[in-house]
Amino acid sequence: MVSSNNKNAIITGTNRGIGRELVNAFAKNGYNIWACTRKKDESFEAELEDIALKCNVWIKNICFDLADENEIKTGIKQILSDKNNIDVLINNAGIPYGGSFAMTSMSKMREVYDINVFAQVQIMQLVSRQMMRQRSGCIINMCSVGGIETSPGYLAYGSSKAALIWITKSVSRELGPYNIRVNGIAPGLIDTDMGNYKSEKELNKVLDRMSIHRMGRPEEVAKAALYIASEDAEYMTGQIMILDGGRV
């Protein structure tokens, strides 16, 4: 039987990479989870059922496309209809894109911003209304070191993550009076499908700059999110935690 004392978390982009590890880590720490993905996948749903059973929590797969504003509304409405407190929101889903300034089309810029910026804001707006009624909550946005340091060839992606960093800090000021904390995590090179799209030359160039000379692991990002969501970080808001292996 699932404990009524469990906290509840919404996590987006849960079917691979960092999102998958976030589900595992938060379930192991007693969180019930709305695991959001773009599409239904029977094998993934079976995996979620197995995790829920082992961790004595419930996990519900909620599907919506971040590129579709109406689907986002429907998905979050489904979550809110459960009438449960929402203790944590992790905006993890996003898309990468590499392309030179001259060759980046406006349609690609809009696509990246729709998913990496506008969808994140929409989800925060919808979920924070519930958190404001509760007068409590924790929002974690998955940012990127690509939004902090500039690099040729990443105009769309880097600027979208820079926007999300600014948004995170701004929203923390507005939601602070409601006891809602808003922070971000800025991973560097993480060993996931999304993190492995760089060429070998680009990868080695970044690794050479790092104090810890390896790619990060998804579970290390998940542990950072757990800390931010915990009572140990209850005085932390408006901050961006950088996890990049010490790029200097």
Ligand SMILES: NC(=O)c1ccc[n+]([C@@H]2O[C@H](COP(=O)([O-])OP(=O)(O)OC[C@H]3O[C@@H](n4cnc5c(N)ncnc54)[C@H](OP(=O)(O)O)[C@@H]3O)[C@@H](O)[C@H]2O)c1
Contents of the next structure:
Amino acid sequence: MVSSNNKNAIITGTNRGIGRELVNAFAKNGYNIWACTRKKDESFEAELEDIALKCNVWIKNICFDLADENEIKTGIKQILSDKNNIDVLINNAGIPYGGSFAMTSMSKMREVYDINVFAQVQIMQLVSRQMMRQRSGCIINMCSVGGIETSPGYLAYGSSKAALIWITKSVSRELGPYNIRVNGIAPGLIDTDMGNYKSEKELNKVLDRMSIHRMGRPEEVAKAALYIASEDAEYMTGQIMILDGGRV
Ligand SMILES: NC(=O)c1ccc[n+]([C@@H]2O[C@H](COP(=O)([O-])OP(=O)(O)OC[C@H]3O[C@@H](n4cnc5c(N)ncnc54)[C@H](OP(=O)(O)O)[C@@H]3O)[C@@H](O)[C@H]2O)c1
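For comparison with the form predicted alone, kindly provide the form predicted in complex with the ligand.
Expanding to the full complex; the earlier chain stays at the top.
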């Protein structure tokens, strides 16, 4: 039986993909979790109860839409009202968008930035106030190699993740004095709904550039997050861990 490590983590975008695996991995490692989703879903709640029971931790489902500033405020307030330490925040939820510079509308740019940038900043601001009072904390932002490489066709998504990388590094400087570490993970192609949008031809083109010739697994991203959250990484901050199977 796993036992709680008395650490508490907020994870966003937990109902599928990488976020779902983050919940599994963190619960298995004894973390209590506020599992954030856009909407309520009874079958997902039942799944969370099951994981909590097996891992001997508590998991609470908190619902808010990252596109709505007020919903974010209410959701985080709900978490803060528990009056528990917040040891880890994983800003995982995000949306993809593939579109060329010429074809990307301003409303699409705003939609992608609202979720991939502004919501992430707002959540960090709200949560870090509590972490500053605690004088401890670890924030992990799910970035992307798309924010490092400048591939044409990804104007909105790539630039939003580039902004998140800059924000991660800059915020780490401001929060360092409060003993709060701020890092990012930049996955390459991971086997989730988001990672599987490419045609076979496009997929092979990406795989051909990689040293490890396969898509990454969500659990591999979760392991990286566990390491960053752990005491083994206590001197690591302001870093972006690239996890892309060697797209060198
Ligand atoms: N998969 C990859 O290849 C890859 C590569 C690099 C970076 N990443 C990054 O890794 C993170 C997770 O990606 P993934 O592959 O797990 O994606 P995914 O399978 O598409 O899941 C995205 C998650 O984000 C949530 N989300 C999206 N918009 C939201 C909103 N407005 N409010 C609340 N939640 C919202 C989704 O909830 P709903 O189910 O309600 O939509 C879902 O839980 C993202 O930040 C992504 O950019 C992924």
